[in-house]
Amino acid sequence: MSYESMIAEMIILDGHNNDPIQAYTARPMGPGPFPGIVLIHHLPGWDEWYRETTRKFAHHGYAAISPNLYERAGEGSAEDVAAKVRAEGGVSDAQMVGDVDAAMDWLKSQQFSTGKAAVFGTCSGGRHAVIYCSKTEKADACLDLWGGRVVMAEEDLNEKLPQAPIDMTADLNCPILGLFGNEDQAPSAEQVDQHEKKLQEHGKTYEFHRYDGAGHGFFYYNRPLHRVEQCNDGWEKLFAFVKKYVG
């Protein structure tokens, strides 16, 4: 079922050390209750492919909300704010997760709310699900769409990324779903490989799917990296898993 008509709109959330974020909302019309999805934005930013996402999970009947990780870098475009943040080192998992309970949080508690919810995430956003799903019990599914550094090396670690997302696997507190492309590098076929023996060995649920012809981005219909085919089939398993175990 899709839903034509849409409240979409900006509001303001306690982050981190209460730290005052902006977060980008949408949901059906009308009183609900609706499912929830939280997006944890990719490493290019809080940009314009997650505003319209975010949209496009409302359209499919879900209650949605996208919080500005780069929020304390200040205003500017997407494009510039990424870079300032990247130049910096990025943002760290523990404000990650601080950020991510916000919105979990604001969308729990509203009334068109059925009190379950998902968290989405592309790039290192995917990286960033798996966190938050492994260190909280909040999200009812992870959605994992090509992380990167999942698989982290030990010199890798640092202040800010103390922890590879992996060695968390057995605090994972949700099912998964994993998208990849084949010809990605970040993470590579053999990291993948890494992340799916080491669910297994702890008794997780999930589906991996793997898709030919793709690299990294397979979903990005603006960018070379699109890939119609895989993309489409994408969605229709990313739909189906939710449905399942969200609603």
Second form
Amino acid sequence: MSYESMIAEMIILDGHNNDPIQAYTARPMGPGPFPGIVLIHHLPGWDEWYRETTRKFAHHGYAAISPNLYERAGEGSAEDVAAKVRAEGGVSDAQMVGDVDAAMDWLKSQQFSTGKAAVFGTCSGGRHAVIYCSKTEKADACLDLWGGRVVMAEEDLNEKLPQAPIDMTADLNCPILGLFGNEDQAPSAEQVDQHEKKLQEHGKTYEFHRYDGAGHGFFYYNRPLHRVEQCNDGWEKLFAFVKKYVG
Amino acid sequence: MCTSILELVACKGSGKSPEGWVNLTHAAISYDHPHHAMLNDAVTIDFVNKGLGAGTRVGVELDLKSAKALHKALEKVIKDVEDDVKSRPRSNDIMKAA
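For comparison with the form predicted alone, kindly provide the form predicted together with the partner chain.
All chains and molecules follow, beginning with the one already shown.
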């Protein structure tokens, strides 16, 4: 068996408005070049699961980076910071795009980068991945895992969330993979169908996989939402998709 | 579920956070992923002081049934308090009786 090693560390990025934000990075040791993954954390925060998943991508040969979208809420445990952000109505889509863009630029500017990268997100991060890949042209693949509120009612739009992601479909700049549980309520199966129809209307390259017996967050092994069979199949589908479009 | 269900209520009172007692300014009530409760989704109530750090909060995660029971109990306590106040003789009545 060949020697295996990775480097995982925290760095500081110039995020949206040049605000300094932390990001967790992981990549295999060695010169590369490695294809990249930008991970957008979920609503429960920049937490241990996202650290682990960043390292999982490194284990599979990718240079990965996960920026802290909740940096401005201050120090604290991921769940306390997430609670503070939730009480403030969440982060704005514009700020998120700026922060993710900083992570993408950092990744692609590294000597160990192939110059190609996917954007991965679960839950609110799935929604954010769709927005980022519609608002910029830097991603080579979009990985939307059960992103809720891609379809939004008019009354749910506000200053922080001014446009429903589904209405950005014409501008989606890369192939998209969607993984969804049929028992999820947000996104519901009907909303996933609506999103798929919109992708078809605009001639976008996409792959949607819907799982019976699963709801929201079925990859989260430490939560009752976990569904091992659907999770394992989802990871296989995801890595195949990334291999195809990112390398 | 990835919801936007959130209600923010101004609160006056105190809560005992991991940092000790703090004056509260708000309660944030949401329905979404719990961090600790072994539930798919939970009613989360975070009592906070918006001027303090993220760690100074008093948080609970409840299933819907518990949240409904809590809501009913709060309503009953408030009704009992208000009924009790209404049933007490006002000072003017006491003066007249004397």
